[in-house]
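The chain below stands alone and is given as structure tokens, in the form predicted alone.
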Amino acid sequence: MSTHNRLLRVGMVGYAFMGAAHSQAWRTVNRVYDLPARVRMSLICGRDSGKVAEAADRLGWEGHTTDWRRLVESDDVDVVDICTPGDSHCEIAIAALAAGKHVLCEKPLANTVEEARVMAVAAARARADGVRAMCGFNYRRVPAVTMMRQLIADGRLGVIRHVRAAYLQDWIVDPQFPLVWRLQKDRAGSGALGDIGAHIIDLTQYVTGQRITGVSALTETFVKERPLPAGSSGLAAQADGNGRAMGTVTVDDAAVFVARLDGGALATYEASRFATGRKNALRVEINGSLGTVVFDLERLNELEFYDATRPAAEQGFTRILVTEGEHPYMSAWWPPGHIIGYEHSFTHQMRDFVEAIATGTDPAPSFADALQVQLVLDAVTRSAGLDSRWTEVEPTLAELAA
């Protein structure tokens, strides 16, 4: 396998779950594809030195500061890898932007659409200096979903009638769980809503092609307070009955909304982390006039699809195993049948990345792509405050320009 020479040169801010995850993305992809560049992992970043300096030894990183703004205008980083809460998205973003740095940032990616918009002008900006800006939806990298985007692409499903989407997750059921960052509207930006739900709007609208227009919605918060982690400061705190300091909740536990895309599908969505027994179960069935195709996060490596211009006594729903050569992403793996996992989705993401970046192409999702599922974050946040009120998901600054 031969690598190109151009080196780049990576500074990750973040080191938990997300960092863990980017990092094992990082050390794999020159390993597994041919790329235009060759990747190195320069410098990591967290607020705690001594437990970053633990990550940079783990996850495999060269060095490690406290700083974020001076990994940003670090000689030695070519790109900024954001994986941090929503609250210091935009921040980090902006300065790296403006200091030359290519730019990968999680998703959501801002806690606000003021946010959102600042940070797409700020990449349209550097993309004309050669900058390239990417937000990390990673399940459009997972090679089924890809695959997924192809067959509607093909018009293998006709006219697209519905979407039908559901992520859920149970992790915070017991109401003795803390309160943490991602429970708090001020770090997090939303709850279930943005943490999970911003993935199956992303997902929905990429593989359909369509868009979110406007939204019917409903959230709730079904534990409105919780015990404060240990150490925590800086939040207003009361004693429950038994002595412990409680904080509020100020983010939604669930959201549910049904939805209109341009291309005339109706769609639905619920995201909650109060289904119990579902721990990351993600799925999106699509609806057309010619079949259905139906993917499933438990059984990431297949497809379900329904071929309505077979026989009639030909037709059921197929089991489609993507794990051949030819399918999206699987040339560099294993041999057919032999299984990839979540992680996997990762590395296609920073393939991806390196990809269009070491050719001077423009990656996907842009962040114009990303303040597109804010304003629909946005519109479901406003619907549910209005007694779900049909609610129109406002333009993005390049629809306005048309």
Second form
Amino acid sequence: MSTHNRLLRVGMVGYAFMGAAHSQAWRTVNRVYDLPARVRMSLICGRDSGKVAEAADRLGWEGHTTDWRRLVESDDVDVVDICTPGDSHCEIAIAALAAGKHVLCEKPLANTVEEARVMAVAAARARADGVRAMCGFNYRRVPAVTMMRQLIADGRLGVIRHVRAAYLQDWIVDPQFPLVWRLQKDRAGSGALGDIGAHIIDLTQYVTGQRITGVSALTETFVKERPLPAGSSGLAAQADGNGRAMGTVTVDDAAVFVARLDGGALATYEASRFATGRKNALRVEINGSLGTVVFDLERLNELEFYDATRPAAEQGFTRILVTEGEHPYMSAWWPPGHIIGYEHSFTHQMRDFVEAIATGTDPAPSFADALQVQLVLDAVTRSAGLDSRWTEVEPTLAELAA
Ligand code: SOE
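Having seen the form predicted alone, I'd like the form predicted in complex with ligand SOE now, please.
Starting with the chain above, the whole complex follows.
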């Protein structure tokens, strides 16, 4: 447990998949790491009073509410954790920052560049008052990913020539899967591109230290009409041949694009929810003049490393088991070889956020970092709408000011 008595009272908005993952992390972070502050899971918010009461009990929150504004303005909340669909990220984050609350916001930061820009400006302004804001690109906090970044930073790959990233799922291959919020542009902003494409954009920029400067893209919506979810309201419906109410899918099912990075690397990206058999398959390969490193989320405790400087007779990909205590985060868990999982990346995320708040330092990725990801998402969308025309990524405010 924390050896310090500073208390950070958390209020979380949302209680679905990300709400559950974040709750697990808030529950464990002080039990695994000795931090300069102790977390209290004060208040959880959801629109349905019965469901949020059940979630509070199941996930370990002291109180619950159906009014996110009450949560944001509560004197019993110091940190606001936003785990809602993207259409509410901006409104909640701006209100929370204005109320002097530290903010953790799930990815992607927003549904539009305009919203992301407003959030980044508000976060920069709040920072002057010691308020911290971070975006939840949790895969940065997988130890194998931090090692990938370190290998590249140490020059072990030499000059980076290629980035090859794919994030593949298949949960909506069945055309009978209903028109949930992730398939509605006004709720989610985009489909596979913003939901899982944002992860590989952030992760590859993070590990290479390079930024995407331009793209040429294709997007596709394979299934254009889906059954309306039970109890849905406000969605335009048309009946299918069997009289069932159907709605139009307004987001991409898949996005593929090529890109240039500012360090000279050429990159290929693929984000799809129609990769049948791939459940949550994120794979990144980085080729350099001196070697290659590969990360595969399905084997998240490992890295494949090819060191081209080794004697020819010893060349080959080695498998590095990233569980030694000297790796970031790992010494707090188990002895070497006792592997960790997907959910540990969220505990690591909360560790770093609590540490940043308590020590008055800036957590990463910042809202400005997340704005840059949003600008890449926007460039991909624009390119896809212009017959894949080469499309520059707009600079961020900071880059403009530089
Ligand atoms: C999509 O299904 C999703 O839940 C993403 O939204 C998460 O960010 C990713 O970690 C797992 O897949």
